[in-house]
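A lone chain, given as structure tokens: the form predicted on its own.
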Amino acid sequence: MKREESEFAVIGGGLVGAAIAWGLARLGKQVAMLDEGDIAWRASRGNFALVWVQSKGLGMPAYAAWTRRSSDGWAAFADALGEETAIDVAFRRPGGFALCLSEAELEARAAAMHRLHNQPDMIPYPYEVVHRERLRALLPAIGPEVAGGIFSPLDGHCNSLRLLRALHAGLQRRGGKYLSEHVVDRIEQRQGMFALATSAGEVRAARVVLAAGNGNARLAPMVGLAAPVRPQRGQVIVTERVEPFLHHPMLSVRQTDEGTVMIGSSTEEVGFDDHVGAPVLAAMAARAIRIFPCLGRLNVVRTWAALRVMSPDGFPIYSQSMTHAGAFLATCHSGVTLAANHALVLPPMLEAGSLGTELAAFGGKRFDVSAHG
């Protein structure tokens, strides 16, 4: 088997790994991105494509700040990708709504936003509670049960499949290597280099970044780290194309740049199982039709399920190894929202060999019981 050598080996070819790999290549680094190929449990193929800020960070104000930073950087990130690859990732930031089907639901969501912004060290961002009368002027297609919603001008969305393709194309245009069907079996550090034993041969690199989603749970201990992540299933419905009627993304319904409507937001703790289920799909469709009755006339063309990457507290984990110098971990369930940070902010830290203080709150040691004992 042949041997590959690079400055950086990024394990994981989904949105998190691809964004980091592209960002490192932009800095002039030699990068090899290792990917499992079609057998991967890839959340990047099944996400809802939101660049979402509102509601992020309850329990960890640093996450709200990190999320907003990425959202603010997304336009420049999308432009850079487009200029480099000629792929339009269809990023738009018109502001997003979280709609509620009762006054009680609206009051509960508004109270949650109030708690979020009342946290110590929270960096406030704009949002407003929009009641039904004003909401109807903004969203004429809403149904009679919609009581109102929360709006934030910082929310947006994109075409996430094009985003993944653009990151892969950009990496390879800059000389990075995409090594598909390279399942990493073992990682060892020898004489200042990491040796990655894979199903397709050995890959060596001076530094390694674990960005393999749920696969990080297995890989992290090999370099003295921990990634207590688990899969969480989410299901998605996609309708036929229809004339544009929804110009703002929402948590559970959005119209894509191609005219289809995506319906989602389910959460299921079922382990490594990405099968779709009619009861969940039916419940999602029923709520979506209550919000926008016009959806009841559309044909469903696709359904699928994918597995989110969830940490115990739901927030990202960014760590560097104290026992294997040059080994880093990056994992999150918001690969689209945080893509701009992963491409533009994180790579310079990796190049410098140290994660910045901005990421201190996201270290994996927060899950170590002994550290808090």
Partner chain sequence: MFRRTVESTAATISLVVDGNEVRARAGESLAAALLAEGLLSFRRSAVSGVPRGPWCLMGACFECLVTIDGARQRACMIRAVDGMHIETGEGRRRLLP
The other form holds:
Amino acid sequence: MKREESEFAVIGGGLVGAAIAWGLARLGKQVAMLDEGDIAWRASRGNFALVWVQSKGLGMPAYAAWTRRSSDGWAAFADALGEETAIDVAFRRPGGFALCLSEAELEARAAAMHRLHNQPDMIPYPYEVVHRERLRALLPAIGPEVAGGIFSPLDGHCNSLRLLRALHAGLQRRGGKYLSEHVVDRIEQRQGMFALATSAGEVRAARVVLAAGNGNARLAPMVGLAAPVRPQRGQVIVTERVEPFLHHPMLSVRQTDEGTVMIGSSTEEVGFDDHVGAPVLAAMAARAIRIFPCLGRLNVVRTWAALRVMSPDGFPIYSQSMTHAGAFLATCHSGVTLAANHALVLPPMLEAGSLGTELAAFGGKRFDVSAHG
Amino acid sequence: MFRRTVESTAATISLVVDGNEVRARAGESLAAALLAEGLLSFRRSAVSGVPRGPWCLMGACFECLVTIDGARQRACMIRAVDGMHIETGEGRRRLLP
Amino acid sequence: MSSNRELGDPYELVVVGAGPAGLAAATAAAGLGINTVLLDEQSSLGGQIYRAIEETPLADPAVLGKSYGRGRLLVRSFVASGARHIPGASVWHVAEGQGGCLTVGLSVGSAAHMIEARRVILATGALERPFPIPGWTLPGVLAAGGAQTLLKSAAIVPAGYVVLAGTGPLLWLFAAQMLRAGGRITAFLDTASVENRRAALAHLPGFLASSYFREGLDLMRAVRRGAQVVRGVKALVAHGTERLSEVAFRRLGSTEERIPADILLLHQGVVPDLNLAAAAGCKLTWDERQLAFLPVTDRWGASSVEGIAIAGDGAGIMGSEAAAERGRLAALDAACRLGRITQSDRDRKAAPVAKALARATRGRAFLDALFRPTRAFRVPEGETIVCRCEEVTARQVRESAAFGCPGPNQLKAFLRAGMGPCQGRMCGLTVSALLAEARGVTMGEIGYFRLRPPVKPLTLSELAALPATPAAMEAVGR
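Could the form predicted in complex with its partner chain be given as well, to go with the form predicted on its own?
To see the whole picture, the full complex is given below, headed by that same chain.
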């Protein structure tokens, strides 16, 4: 078996791993990105492609700020990626809505936004509660049950599949290596080098970044870290392509740049099971039609389910190892929204060998029960 | 081009295709009726807009999509029915008026 | 889940597909006292092979040949069997249900339903193999099997300058049927490699003893008499702007020739229609002789998923006569597993069926070798469209492979190939072949698209009208 050696080994070829790897390669680092094969729990192939700000950070203002920073950096990130790869990831930031189907739902959502913004250390950002009458002027297709919604001009979306391809292409254009079918079995640190035993031979690197999604739970302890993440299933429905009719992304419905309509936003705790289930699809379809009745006659082209990478408090984990210097971990369920940070903000920290204070709140230690004793 | 090999044995019905009256035989598929009328292109690609027509005639390829009384359907899977309104030559559907 | 009274749910056995395998399976099962329903997308029985068997408008159905007539007996036996038939029912989902049952999602007359069954036999038959050549998406270029369906069901034939191209028994059969029906063939471009004949010779004895032998020879002779047959065609291009106008082709060692064409009918064999089986989780395997992925089945047709059997060409191409026998075997096994007959009963009843099956499959190896499609027409070059729905080209697939795309599922994410309405039926084999070749691995290693329900279209309203459990409502909070 041949042996690979590089400055950085990034474990995980999904959106988180690929963004970090591309970012490192842009800094001139030699990077090897290790990935599983064609069949993998690949959350990046199943996500909803929102670059979403509103509603994030209740319970952790630092997360709201981190999200905002990525959202603000996304346009430059998309441009840079487009310049290098000629792939347009279709980033748009027209502002997004979370629509509510009753006054009670709207009040509850507005109250949550209020609480979010009243947290100490919260840096507020613009949002507004839009009631039905005004909403109808903005979104003429809404159904009679829509009571209103929350709008934030910071919300956007992109084509996340093209994003994944662009990051892979960009990495390799920068000389990074993509090692598929390299499932990591063991990580050891010897004489300042990490030796990764994989299904396709050994890979060595001076530093290692764990970005393997739900796989991080297994890998983290190998370098003295903890990533108590669990899979959370989300299902998505996609319709045939239609002429543009919806110009704003929403939490549960959005029209892609290609014309298809995506319907999503379910959460189920079912472990490592990514099958779709008709009852949940039915409930999603019913809700989407209540929001936009015109969707009812569209043909469903595909459905799928994918597994989110969920930490106990729902926030990302960024940590560096105290026992294995040079080992880092990044994991979150917002690989699209945070891609700009992962590509442009995180890599300089990794290069410097230390995560910045901005990320202090995201350590895996926060889940350590004994620490709170 | 396609042509009929037999004189009508089935009842003749009439369809409205893109606003024009078209004769068809009761019982045949809409795709057969349109092909027998000399139509080869049924729709436009929803990706590039180029013309497309039937390929498999058994419901697998989704090339023969037309709009029948407002719903997008595979013409090969629908029997022609007297008075049916059919729109051809469409690409992506328009959801808003 | 609420039961569907108008659909007679629940059933002991659901059979999907009313071709020879499904008809024979449902007939045999009902004969053994099993509460059986046969679901089929078409409005009448017979599948594609016996399409419109009881209602073809052809003035003289004999133009379709002797074998077509065999369907009538199958249909009539089924009608007399007492099994229920729901026509116009497209099945878009089969999944594990409650209490060891299977749940079948179907759509009838623009309404979706879920029905329960203890066992399911999938008899989904075959699809024509993709035939990706430059210009194959032009109006006027059709699958030969599609044109055959038009002849059977509507008595219409291609007219004007008609070119047939490709290989396989169906292409020759259709050419003969078309000529008998009064059609004219401008040219028949045979794409089978001349080397195929040598490979086929090894299987000659089986073929000589088969029913295909006599019928096949007569057929090819009739086609050669009625049409100009061009052998050893190595390259094909369909030209035209808004529709087909010309076909260009090249023979071994010759320059390009061009002929005007109004209709080009392409065909290079059939492969199992496995979308429903694969979406239900049935394991697939690569078969090098058939150049196709097949669901893994045992001698009874049982798949890797408990309760689901696959009968007929959907489990591997063996032809219509074999399909009926395979349907009977699957029905016997279902009866046994439902406790209706003992295992020794099953085996005793299966003995003559197995014998008939062996007889019916004689000569298959010869046909597979003789009509084996060549690489040039399975693994396209350059800007040839691979995925018709999403307009993905061979060059794009190769580029993705070059930057490390490990297989068809990552490719789907990268390029959208297989994501359109046909769900990979028109491109799956081509995508896998391109990737396997580019990465230097076997088809078995590269694998196939992972398929998901609904495997047949339904509208969002239909989906929304299905019952949602309280847990499902809870899962969809916002």
